[in-house]
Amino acid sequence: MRHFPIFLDLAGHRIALAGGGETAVSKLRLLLKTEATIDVFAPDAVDDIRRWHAAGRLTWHVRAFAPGDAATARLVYAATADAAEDARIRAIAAAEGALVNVVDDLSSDFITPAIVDRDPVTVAIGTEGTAPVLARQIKAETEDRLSPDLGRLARLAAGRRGEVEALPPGRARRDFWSGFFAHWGPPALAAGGEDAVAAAFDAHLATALSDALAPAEGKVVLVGAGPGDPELLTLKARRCLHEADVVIHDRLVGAGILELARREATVIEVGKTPGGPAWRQDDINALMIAHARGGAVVARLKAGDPLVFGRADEEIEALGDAGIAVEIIPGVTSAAAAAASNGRSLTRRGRNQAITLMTAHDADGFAEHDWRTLAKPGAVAAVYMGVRAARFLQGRLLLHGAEAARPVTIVENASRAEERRVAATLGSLPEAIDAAGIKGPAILFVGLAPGAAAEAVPVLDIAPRTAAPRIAVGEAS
């Protein structure tokens, strides 16, 4: 982040702007929304600036910007549309210690974001100056989403904040304000104006104060974080992250998803590194129980779907035994995401009408399965946690009659920016994994070759018993 977004108090301060044309007008339309005193310096000016000067909204100085004009200014804008003149103005402002913005110059001391104005609610949108069209698009979308009455609600809330401080700090206050802005406040304002909002406020505050006398009841929500792409997170999961007091997450949950948690939330990683240090499941259970008993809403954030090889039953049972309420929010499991990027469905008439979701590991080590059924022609399996067990998997299937030529597709880091697909066969599986350097979380599709994916993701095609791989794009043979 090159430009750090802040909200600068301009009440009672001075802004100096050099320029009298349309470039200056576009900045002044925004600056006139502030409580600053505005001085404009230009030998000539367009009608808008003359009109604003006549109305007393700004002061137009009929001359060029000169030394001393920036001395008391909090901000200076160089908006003459003349590169040489703007550079001269910038030098004067810098010498006098003012922050200066040269319009459309990314080397400026600051840039002005696109703004959605619901005074006193302000949304600032920036793209580091690199994509103003994108900023305007986001602004338009945000304008559509935010009610024109949002500012009125915010002002009404500001006048009664002191009353809400009678509630215990934390979740009780957050829940009250969330209801005010998102649930009962807007319809009350639409139906009966500010008087109706005041009546609803009194009723809901009385209820909240009564509820606050009872001990806070925490709960745990088992949340599926999906395979890694934040856009694959469900709306319900996003809402839970926004509301949770504590987020307890697995190692594979990415930073992009954790960014969606509230800034005030306690975020704890309970990672389990294959072959390395790991949290014990009993300790994770105890951690969830302790926070929930303290009245917290705990989001137990698991990669993929918590109900698919996520040890959800163990956590549900432990929480149930402790008398803790549990909710489950499913997520996109890694096999589904890997199949989507692979461009081939998990089932197809005439090819396979069933698929086995299986893990190569269990609590005792390599997991045993019905290998004879899995080895039959046409059988398809999606193998979780199969990278380190590849040779074991290969041996069991070949021993029970599977052909060495059976196709295998390995999808590493499904849905993430670093995703890769590797084409192999059962006979070349361990060598393919070693040659490709597969380390990250991966799904092994046994019985499925790579498909023609919707996006051209390079497929590393590992020929049987070949150490030197070749790169091919599209469907592997």
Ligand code: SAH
Given for the second form:
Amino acid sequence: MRHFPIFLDLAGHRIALAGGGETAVSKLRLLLKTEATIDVFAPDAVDDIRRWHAAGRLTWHVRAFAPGDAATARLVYAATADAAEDARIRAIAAAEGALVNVVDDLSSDFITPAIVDRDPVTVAIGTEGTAPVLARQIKAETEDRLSPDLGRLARLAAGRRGEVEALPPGRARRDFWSGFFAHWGPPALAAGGEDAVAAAFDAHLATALSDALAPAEGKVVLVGAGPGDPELLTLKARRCLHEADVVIHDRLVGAGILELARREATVIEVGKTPGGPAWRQDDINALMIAHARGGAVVARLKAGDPLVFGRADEEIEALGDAGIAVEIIPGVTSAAAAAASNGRSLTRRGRNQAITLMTAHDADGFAEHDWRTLAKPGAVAAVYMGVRAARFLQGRLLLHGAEAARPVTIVENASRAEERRVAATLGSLPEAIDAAGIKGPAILFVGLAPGAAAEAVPVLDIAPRTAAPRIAVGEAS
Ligand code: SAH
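For comparison with the form predicted on its own, provide the form predicted together with the ligand.
Full complex below, order starting with the chain above.
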């Protein structure tokens, strides 16, 4: 970090700026937001500067910058758009001990960042000159994210900060302020101005104080972590992760998502490696109950959607029996993410009016299904946990009349960087899985060929072993 960002107090201090053209104007627009006294030095000046001078917002000295002009200035800007003149000003400022910025010259004493202004909340963005486009992009995104009223809210908050100290430090205060800035403050301000904010403040503070006197009550939130891409988290899931004291997650929940947990949160993996050592469900339940009883907000992160093949009912019942409040935040289930990667609808008029989400495994081993219905022409099934059960699945479907040429698309690691799609047929399914070396979590779409829309993803084509009629790619039978 060559340039260190600081917030400099300019109230009651002088800024000297040399230059009277547009370069000077664009700096002045920013500097006029400060509480500094501004002196502009220029033999001639554009209208904006003349107007600001007439309005008393700055003083225009109708001459070039001269020795002595930097002596009492906290900051000096050389903005004459003339390199030789800027260098002369820089030398004067250096001799007189002021920090100087030569516009667009990274070797200056200081550089001015891109600024998002919600005074008193200020976001400064710098890239040390390497990527102005990136700085503009970050600025635009930040402008969008921060309500225009944020500054007013922050000022109101400053006035009442002392009252909130009646709450115990830690979560109670944090929750109060995050509610103020994110949840109830902005709508109150929009609906009824500062009086409405004051009324909402009183009401929420009273509630928070009475809650703080009651013993802390924890809760468990079953959170859908989605298929892996952190951008597929819901905003609710993201917020919950940000607020949780304890995060208990499955093995399939990736690092990119766990990084969104608060730094102080306790993060515990309760992995159930297929075929490997596993946490017992009872132990997971006991862990959640213990933390919630201790007053913690526990985020129980589950891959995909928590209510799809996630053993959620067992957890909900155990928590209910223990008298612990449970909330559920849905997530993007892997079949939905895999379908998006595959670029092909799961339902289609004239082909299938229903779609089966099924697992090839249950607690007793391979799972039985209504195979006759699943084997019907046009049927589409998204099979979870199907990789190791592929041969069983194939056998059952063929036995009940499904054609060997029925297309199967395997989507491994949907939505993650390592995502792959493999095209197979029912007749070649176990061989295709072996040949492709599928190791990650995968969805098998039985009855769906790979979609053309996703051609960029490498697709491994494996010929069916049985001599079956070829199916045109893109058409399910
Ligand atoms: N609740 C989860 C499913 C848990 S069962 C959900 O809604 O997605 C675990 C199975 O989910 C895995 O065996 C695999 O079939 C599937 N799965 C999870 N993540 C996946 C991913 N990123 N890509 C493909 N399949 C995935």
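Residue numbers count along the first chain shown, from 1. The term rigid core refers to the maximal set of C-alpha atoms that superpose within 1.5 Å between the two forms. All figures in this text were calculated on a predicted structure; none of them were measured in a lab.
When two forms of a protein are overlaid on their rigid core, residues whose CA moves 2 Å or more are considered shifted, and Ile410 is not one of them between the two forms.
Residue displacement note: Arg263 has its CA displaced by under 2 Å between the two forms (rigid core superposed). With the core held fixed between the two forms, Pro67 has its Cα displaced by at least 2 Å.
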